[in-house]
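As structure tokens, one chain now follows by itself in the form predicted alone.
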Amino acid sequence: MKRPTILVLGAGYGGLSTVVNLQKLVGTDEADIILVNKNDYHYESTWLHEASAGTLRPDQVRYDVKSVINQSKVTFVKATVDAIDVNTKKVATSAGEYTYDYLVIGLGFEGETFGIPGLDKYALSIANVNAARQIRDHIEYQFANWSTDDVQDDTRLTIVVGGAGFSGIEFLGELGNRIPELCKEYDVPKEKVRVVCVEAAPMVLPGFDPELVEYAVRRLESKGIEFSIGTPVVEATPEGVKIKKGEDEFEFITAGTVVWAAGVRGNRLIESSGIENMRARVKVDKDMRAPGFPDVFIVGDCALMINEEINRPYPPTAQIAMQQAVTVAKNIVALMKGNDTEEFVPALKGTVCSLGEHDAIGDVMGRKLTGTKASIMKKVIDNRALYMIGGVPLVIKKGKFSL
């Protein structure tokens, strides 16, 4: 009897945490477990931000995909996903068409730019992770020509982030650490650098608790941080961007970096897989299942659950990718074996927000944490993912350790 095939597409979160649960519960005659990433490493997308500012060093945001499977059960395959059918059941990528019993699809976010025009081409964006060293050598390119120019023009110094979310101001805690040393290494004054965060919802942190949200942006104000809320980018050139301050009011702001932090969507090869789907995301099954596609599975960015307790979406976060990969390596093998599927259940231990290496915001098993005490829980929470995956060799290797 034919050994089924268990094709899982990205070395995320979801995906590289599905497989290495799946080579846990199943045997080495039992299947082909066959994982597709376009790069031979994973990265920690919780960490981009970190290496955007150059606070972290980008080849410490990732290990190698190799590290942490077991070659005798999975085989690896780096290879770009070019387009995904699950009326057939095929799936094309750049080292040729794999069929499949059971698809995981994990492929992760692409970032959303509503349409904006110009953003696409005039602002960076953290999607992996070298953009992630993009951003940071633009920085210092940025701060290094300030200093060499003959006639200095400011507005080389003014970094513009767009979005006051998670991605956002996590990217400004790092920049409001960072940008002294640049200023040191520069000979830059710091009264001539200027960060502006431009969000146009009406708050930072939606969702978060307001007190940690007003000692969020009381500590990046105290860094030089500015905010410009409710202000929402309608243009990007570049020279900067326009954004609308009231019914009939614009504002140019002349930047020399521009960092979009403002959204993200699911995969883009979703929408064309033959699977019902919005903004590339789809409403998966409480067994993760895609609706009418019983052995077809959706984890991490890609899936769309809805919390029935507040009636909205689950945030995209790592804990929950990471939480339904277990279920879907358990529901896969429950398929192979004639068996029922479970539903997925998240358990939410809560949330840590950074605000630079040793300050941070947290709401953790319903206890309010700011400052030291939240940044530490954020390293446990950060090496704790590393462990769920490589385990005590891969968090001595990776791990945060700096108190």
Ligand SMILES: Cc1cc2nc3c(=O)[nH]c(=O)nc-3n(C[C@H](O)[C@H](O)[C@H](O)COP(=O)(O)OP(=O)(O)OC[C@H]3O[C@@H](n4cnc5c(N)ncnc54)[C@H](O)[C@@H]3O)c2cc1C
Contents of the next structure:
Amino acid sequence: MKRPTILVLGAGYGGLSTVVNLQKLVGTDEADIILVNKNDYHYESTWLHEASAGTLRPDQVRYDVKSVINQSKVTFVKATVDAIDVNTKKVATSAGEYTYDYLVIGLGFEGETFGIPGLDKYALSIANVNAARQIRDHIEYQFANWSTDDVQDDTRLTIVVGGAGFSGIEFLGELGNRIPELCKEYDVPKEKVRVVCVEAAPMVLPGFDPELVEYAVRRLESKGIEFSIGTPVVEATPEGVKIKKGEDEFEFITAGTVVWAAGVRGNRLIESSGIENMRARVKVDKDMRAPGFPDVFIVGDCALMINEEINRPYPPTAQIAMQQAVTVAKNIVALMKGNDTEEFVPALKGTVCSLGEHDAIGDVMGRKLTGTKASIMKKVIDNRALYMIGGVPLVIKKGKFSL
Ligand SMILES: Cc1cc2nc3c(=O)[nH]c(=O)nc-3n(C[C@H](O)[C@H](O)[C@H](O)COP(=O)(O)OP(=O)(O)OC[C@H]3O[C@@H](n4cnc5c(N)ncnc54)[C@H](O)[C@@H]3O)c2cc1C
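Let's see the other form, the form predicted in complex with this ligand, since the form predicted alone is already up.
Shown next: the complete complex, the earlier chain at its head.
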């Protein structure tokens, strides 16, 4: 009998963890496992805010996919997926066309600009390693030019961050540490720099404990970061952003850098795949399959799951993506053996939001943490994610140990 082909798209937290789990469960001759990813490296998306601010080298946030896969069981293909058609079971990639017996879609997130004019064109987004490098270089370029300009334009030194959610706040935390370094390096007086966080919702970090949020805002404000809350961005231009401050009241913030971190959606390829979706995310069945397509699994940010306790979707996180991957791998093996699949039940252990290298807030297993304790916990979580994919050698190579 022909061995089944398991095709996994994307080597992010969801896709790569699926493969790492599959290679433990599937014997060499039992299946052909193919992993397709745009780059030959995996990047820690959860560290991208650090690479974007310039507090961590881009190299440090990534590692070779081949260093964690068992190449006797898994074929890695470095290619861009161009189209998925689940009706014909065909996946078009820059390395040719693939078909499958089981498909796992783990192509991750894209920034959501909610149709706000100009954002796609004029705002930068913390989307991947290249984008992070671009943000870091762009900010440095503004500082370098301010120093050499004949007539100094201080708005070069204004950075607008759109979004006071998780990634926006984590990025601001890094900027709070990076700006003093940049000021020193480029002889820029600190008071010339302005960092403004603009948020449409009436609060910072929705869903987080109010006491922890207050701590975070206080800490960031103490580093000079301004908050403009309940003031949606209505337009972005090459000069900056226009925000709505009241019924007919608008303000234009002239800024040399605009970073948009206010929401994510699934990968756009989902929209033309033939699978029903909402903003490129698939409301998956309980066993992580795409409704109506029993051989297609969705993992990570492309999957939408409702938390029935509060009747809202679970936030897209690496934590959930990696847990889903365990279930997806087990369920593929169950199908191969003609057994029943199991339901995915998230085991949420809490959330820690970094506020820079040595500061954070966290709600972990019902305990509220701030400052160094929360920051250490964040590093433990980061190192655990490395351990789960690449074991001790990966933790030694890429782990975070400074206290
Ligand atoms: C700044 C920031 C901080 C975050 N912090 C946290 C945190 O502290 N905790 C937490 O749990 N979550 C955090 N998240 C969310 C977390 O990063 C995502 O939920 C997680 O990365 C989703 O995993 P994924 O596998 O779905 O996608 P990803 O990790 O994004 O991986 C997708 C993969 O698919 C590849 N790919 C995409 N398109 C194609 C294509 N067309 N062809 C081939 N390959 C392709 C990409 O290169 C990538 O390797 C953070 C996110 C950001 C941006």
